[in-house]
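As a starting point, one isolated chain is supplied in structure tokens, in the form predicted on its own.
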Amino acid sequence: MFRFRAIRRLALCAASIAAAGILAASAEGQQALSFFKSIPNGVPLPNSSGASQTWSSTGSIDQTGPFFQSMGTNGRSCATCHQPSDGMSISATSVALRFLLTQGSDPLFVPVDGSNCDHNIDLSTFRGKQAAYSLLITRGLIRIANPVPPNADYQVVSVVNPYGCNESNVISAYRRPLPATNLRFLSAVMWDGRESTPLTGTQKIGYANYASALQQDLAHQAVDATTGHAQGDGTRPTTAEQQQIVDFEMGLTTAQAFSWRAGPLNANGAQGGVAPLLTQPFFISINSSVNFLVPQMEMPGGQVIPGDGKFSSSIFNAYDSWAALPPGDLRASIARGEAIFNSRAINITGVAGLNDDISAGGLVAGGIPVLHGTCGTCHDTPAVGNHSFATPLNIGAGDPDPSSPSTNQGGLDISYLPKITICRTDPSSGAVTNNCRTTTDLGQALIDGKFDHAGKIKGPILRGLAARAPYFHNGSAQSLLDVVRFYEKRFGLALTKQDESDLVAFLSAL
């Protein structure tokens, strides 16, 4: 399939870059390296499905500048938690090879949101360290604390977090870090869109305004970034420095481009890897499935929602041209994987955001108890698969599940996240009411206040998947095969051995 030789190539070079950003896990190490002052295009960076590359508009990954660069207090730059190695995120697998390293003194290991609570915890130690971080070490969680909002329509009545953040009116979240890469193709910043939204001064991204929302989003996200993860003093980063942190990620795409069993993912005729992506198309509501692009549809009691019919479910076309290879060949069962993302039926079921309403440029119907879709339903942006307007679910990865609370509606494990409970106070009294529900993660509702929207979050980018491991904002699924299985029994996906197979096999080609 291929030589040798080329696979030695490859080989000595992963094992190259895989030394170099071990050594560059410390500080020491950092300073050390710093002759490697950027990574050229086309570097593979190996993971446990091959390797994938990033790509910068500029023709390299330049790591002098502000990306790059320490601004706050405590060590820490925005690589710190999105490194080229993993996609431009974190993987649990390096975070803890980072800990062992660097005895945990690396900058990602710092209390103010680095440990599982910032108090109560015991740092002098090695294994009072290995407890205080275990979350960040094992799921590659960062600990998100944002307080209710005042005007909230709900009430924090109890919050059991086994790690002490016990607080009702500052909740912490556990979430991992999303990509930093592919940025371009946003249709909201942050899991719960909170850099995107006038609530926080920053701006909803529409068709009209992209991309200089996007833009002045991601600068603000920045700044925050650094004040927060940081410990920044808020003079840095300047307003210069921003641009540069912006204009340095949209330039960024990131995809997986080598399988050890299949080989180069562009080769006989496929379309995989970094290059496609370079020119690929975007708009706000592109090929949007709940947007006024979707087809035609008819409502509980009659009512039918114009469309224009452009939506359609053949999110990805990449590996079309290795469908027709031997059953037994990776390659096929890649394209096999394709083919059953794109067209396989999913009944999909309470989800908040798709059965319970459907807002489109402010026409909102009553919702669709049962949508009858596809995976491309919820990501449906072309080549690229997260929601291309921004709409926030909540698919049930962070809802335990009543017949089993330690788990969430999917059966993957969630007992290492706290449960909040939270229940709707009455519009004109305030009074709390009986209308009440736990979740691990308040979601969109800890930046609105609105009880309808707890657990709500975005969808994110499918690209570069094999390198950040693992899955969900919550970390619960630690394999792609994980993450299958939970669609599965979340909303009674039927698939085969075989099937599974294929579907794992395609998600780690991206």
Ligand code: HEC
The other form holds:
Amino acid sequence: MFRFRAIRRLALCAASIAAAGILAASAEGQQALSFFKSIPNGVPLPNSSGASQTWSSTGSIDQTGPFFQSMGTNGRSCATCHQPSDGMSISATSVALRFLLTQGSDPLFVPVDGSNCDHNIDLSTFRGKQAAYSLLITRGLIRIANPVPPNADYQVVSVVNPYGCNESNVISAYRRPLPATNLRFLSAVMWDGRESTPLTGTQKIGYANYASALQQDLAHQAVDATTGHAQGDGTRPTTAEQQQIVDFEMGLTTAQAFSWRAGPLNANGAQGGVAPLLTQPFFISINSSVNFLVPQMEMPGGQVIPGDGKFSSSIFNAYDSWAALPPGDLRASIARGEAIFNSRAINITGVAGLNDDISAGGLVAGGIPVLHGTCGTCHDTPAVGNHSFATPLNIGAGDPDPSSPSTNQGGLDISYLPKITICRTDPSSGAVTNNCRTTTDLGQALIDGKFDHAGKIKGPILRGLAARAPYFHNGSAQSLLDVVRFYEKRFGLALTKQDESDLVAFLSAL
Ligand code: HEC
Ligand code: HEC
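Show the same protein again, this time as the form predicted in complex with heme C (HEC) rather than the form predicted on its own.
Entire complex below, previous chain first.
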């Protein structure tokens, strides 16, 4: 018996070394993958929980298209930050490996937005580069700098940026690349929705204009991404290339397909993996919890959004069939995690965009102090988990906790982020009032200039999560367990250790 155990331990040890080997190979794997002209649908792309898959409507990911070409001046392509191996985002682990393997010479590492700040940095030595790109290497963060809108109803009174980007007219935020996949389910483009607003000359995505508005927004985004990240001169992508990029993006579907411990995610009647997502219906407000509150909504211009008053909190049901398996089976744990996501009660308080007013449509004046909800109140798109209706929210992932300012409101470290203080201005005199707040990312307030919108951003698509740690717009959650613990602290959710690991097992299987 003793010997058997020892052998089993050895075998487990060997298995984990093999797994680590595959992991370590993934950044190299991506380099190797990029030698192939295309990646056929169904190729498993390994990550720490198992493997994801990204399918293209054309049968394979064509790596010769404009998405994979350098169209600017610094050698970057869209794929520099949106890689098939990383669920069409980039994980911090693979960024760190890329930094080591290329000694920081990959075009990802350029100062325009890759380094913590673009001035007063020393890139002449390896150590200098390591320091300059530390947020990218450790958290996968890109610096996103945007000007304060001229009509803002607030003034930026201080910017404390640990890296020297202290300008108060152009504010630097540090954000994770959103996955460039599953995009047909989007209700707003970018964390702050800026590629779906008049500010950038793009359109708000509504029920009636959904497909065309989304595609136009994505085309515009491709131009802005090339001018910004790739330091392009504005001539590319051409109109034809924009269309190719949009078609490519709209045709991609990503999901975790395999788990190291649970096996294939579509076994025993389960509906995990890419295939069920391909036929998943979507339209704006398909299951909006905001529309649930008010069954019908008239938009400016007279357009009526058909809220059917039938919001269902059962957002995911891929793993229902595993609920009956023996409790010790990881597959049963995934099913329990799904049930927690769909049904565990959360008292939602202090969330700008929900509790102050349902500002998505100006629905409830004065708001609702406590909303009795679930994870799906905010992650409401069936089988996908983003907002089915554009609903920028501030859950506090970027807001310092007043009692412990180096952590956010869910207890996660945010000491590496800048602190930006804004004060509302008096509408008649323009003078600064003492109504002020401090945050690490102004979110929607930097787009529409509204003090009340500080920190409001969108809830992203929750598929392919295991391929793209860390999480939240600012990378403050290093793991999915960090995400779960954030929610526990932020909303006073009481989860047992078993509940936590069930929820993590479920999120890792999306
Ligand atoms: C240097 C890294 C980098 C490069 C290069 C890059 N992106 Fe991104 N991408 C990001 C980041 C960071 C975000 C989120 C920024 C934000 O919301 O403020 C993002 C967001 C997006 C989104 C929004 C997805 C959503 O859910 O709203 C799309 C689409 C996208 N990128 C496509 C592209 C395309 C197309 C290209 C090439 C033309 C490109 N990206 C090049 C880093 C990059
Ligand atoms: C009050 C609305 C709300 C509730 C309730 C909510 N979320 Fe979120 N969730 C969001 C928003 C908004 C974001 C983006 C926050 C950010 O990046 O700062 C987010 C982000 C996430 C992310 C990170 C995704 C990524 O790509 O970085 C995960 C995972 C997640 N939520 C899971 C959950 C789970 C599990 C629950 C239930 C325990 C839950 N959420 C409840 C609004 C909500």
